[in-house]
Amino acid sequence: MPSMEVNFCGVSIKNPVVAASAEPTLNAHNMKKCIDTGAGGIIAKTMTDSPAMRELTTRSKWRFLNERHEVCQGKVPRAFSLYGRSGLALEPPEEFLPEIKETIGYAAEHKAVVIGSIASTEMQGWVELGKQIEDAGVSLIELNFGCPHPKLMPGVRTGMNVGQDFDYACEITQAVAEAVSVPIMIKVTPQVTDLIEFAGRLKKVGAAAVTLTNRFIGFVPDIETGKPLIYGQAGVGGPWIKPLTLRWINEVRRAYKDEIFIAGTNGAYDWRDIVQFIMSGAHIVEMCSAVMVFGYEWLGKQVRGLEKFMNEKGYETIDQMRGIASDAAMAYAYMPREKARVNPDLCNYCRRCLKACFYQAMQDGEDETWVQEDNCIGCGGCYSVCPVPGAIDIVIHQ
């Protein structure tokens, strides 16, 4: 059988599937359970100092949208969204850190591992935070920089608000760094410029990985009411923003290779997506929109999935299928020339093609549709549409 231990910054992780700091996470018996399904590990919900914050999750609300945007009220398509509006973890410190030690407790006896998330309003308050939550035996602390809620709320400066000025985040980034002697990993927003920039800048002052993304801000109107869904913007993510999250693991991954560990998050529903974050460059794959849909146990069928699979395709590590897809990632200028080919015999003539070519490559036959080679650039598009497996190739052109 494959190994599917990871070293994440120096922590060995008996497999990568890490359920994200949320709601499933929000307490000792959350986490319990998350951890009964043979997750890897977990991240509790964010401790914070804030009560601005902690008053907002009592208000927590949420919905998963189809993929017109509308609530879904029973069947979850694969692509929804998680549109919800919350906060950070119900209990002030004092309160929350006996359920980070209990569950710590627990999780050595499943040997899963227990991160702390940790998030401030001011600079020595994150700093006090991290000690606190270190001091509770945590193996890793996040700092929650990506978390859109705080940008709803003026005056609360935390989550995404420090984590759009890339000097104050970094300098929050050292001090807790030099204060605490367990790893940190920043998790990041995505609603700014450059991520690559300010991932090498937070390896700089001390950060031993970046998670890779937080939730954005959006703003669904109800047509029928003509109120706003859930009374206004809300953090949005779930499995429809895959490509997006991908897009930043990917990045990273190519401009500092293993220099600085990555978390994959936002976006994963099942172990394919979990694959996909690896191929990535994702050391581990934190998840939480799906467990929210389908339960706790949702969980240990993707560690199981993912188990199946790499057994399947004789992977016998994560590393040797970690950053492949990367790797392998061609810039436009290098990328081969290609053709569209028709299948005569596959072909039904259902003409779709037609309709999806624009280059006046796809042409009306009498019984089937063929190509003016002079004119295809291999797009993909007829490839795209055609209904029938293996009537249209596309094929590198000689």
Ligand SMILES: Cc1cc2nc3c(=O)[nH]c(=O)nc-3n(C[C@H](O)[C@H](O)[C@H](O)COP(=O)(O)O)c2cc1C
Contents of the next structure:
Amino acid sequence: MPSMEVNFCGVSIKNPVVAASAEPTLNAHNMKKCIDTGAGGIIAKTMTDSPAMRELTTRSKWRFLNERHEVCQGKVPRAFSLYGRSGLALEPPEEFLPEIKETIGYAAEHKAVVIGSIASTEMQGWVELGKQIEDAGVSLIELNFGCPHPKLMPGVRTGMNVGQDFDYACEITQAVAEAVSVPIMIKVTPQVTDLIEFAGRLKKVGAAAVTLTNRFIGFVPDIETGKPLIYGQAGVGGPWIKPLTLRWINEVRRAYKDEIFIAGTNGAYDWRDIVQFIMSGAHIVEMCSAVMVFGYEWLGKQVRGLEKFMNEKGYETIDQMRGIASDAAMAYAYMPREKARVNPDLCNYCRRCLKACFYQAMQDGEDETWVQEDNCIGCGGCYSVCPVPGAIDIVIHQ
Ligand SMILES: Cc1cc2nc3c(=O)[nH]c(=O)nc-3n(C[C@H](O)[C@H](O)[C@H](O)COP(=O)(O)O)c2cc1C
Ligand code: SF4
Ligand code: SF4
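The block above covers the form predicted alone; next, return the form predicted in complex with this ligand.
Everything in the complex follows now, all chains and molecules, and the chain you saw is the first one.
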């Protein structure tokens, strides 16, 4: 049996599948449900001293959207969006901390890790919340610099309003890192131009890990009514967004190798995605949207799927997979030259490939297609549209 144990910021986690800070971790009841599934850990819903961010949660609304960005009813496709408005933990810290303490006791019995999450609107508030949640007994603390909703609430300086202000974010990180002794991880917004330098700065001022990344803000009109879905702009994410998240994980991994721990979130649907997050460089993967569609047990299914995959592929540890795809990524200049080749025995002459070639390379023969080699640049357009497996190969040319 492979070992799925992960060393994350010096904390041992039994597997890399973690319930993200969100409604599935809204209170002790929900957090225990996540733990029951066998997940490696949970990140409590973000605790805040901002009454506005708590009140917002009482107005939460979300819709699962299909590929046309229409509201799903019943069937939720693989590439769904979770389009929603919500806030942070409902209770003020003094009421939420007992929920966390209760969960920590339960988690210990199940060898799961409890991570706290905090968000304030003031520098001193971040420090206070950090200390309070550490005293409650969490193993790590995530600073939520990524929540998209404060952007939609003028005057509330938290979440992505902090994540977009690198200097202020670093000041908060340093202050919290100096005030607590558990490792801190910084959950960032993807709505910035550069996360590589930012990750390095965060590390320098005391962050043990970065969480890449929280969700985007979107806007979806309902064409029947002419009104926006759920009354206006909302947070948006879902499995389709995964490549954008993996791009940042890839970049941070390449820039810092093992110097900074990476938690991946925003786009993991199932264990296959979890493998992709790990191969890009993530140590742990935080899941929310798919759990909100399929329920808590979805987490356990992914733990088992990951273990089966590792078994089949012969990976003995998570570390053997971590970052391997990122480390193999190459610059354009090093990519090998390739050409398409049609296999006449398999080609059924549907001619679909002719429509996808823009280099005058795919040629129309009498009863087969063929490749004008000199023109073919090996782009692969024909390969992707060909309906017959093996009828087109893309082969290295030099
Ligand atoms: C309804 C909802 C509530 C969320 N609440 C929080 C939160 O309180 N704190 C936080 O850090 N992230 C929050 N998130 C972001 C999730 O933790 C997660 O990072 C994000 O949804 C991307 O992961 P996914 O693709 O698995 O959904 C929330 C997301 C959703 C959809
Ligand atoms: S690989 Fe690209 S250039 Fe070559 S035949 Fe196919 S579509 Fe044309
Ligand atoms: S798309 Fe495939 S099967 Fe169809 S003509 Fe081209 S090579 Fe043949």
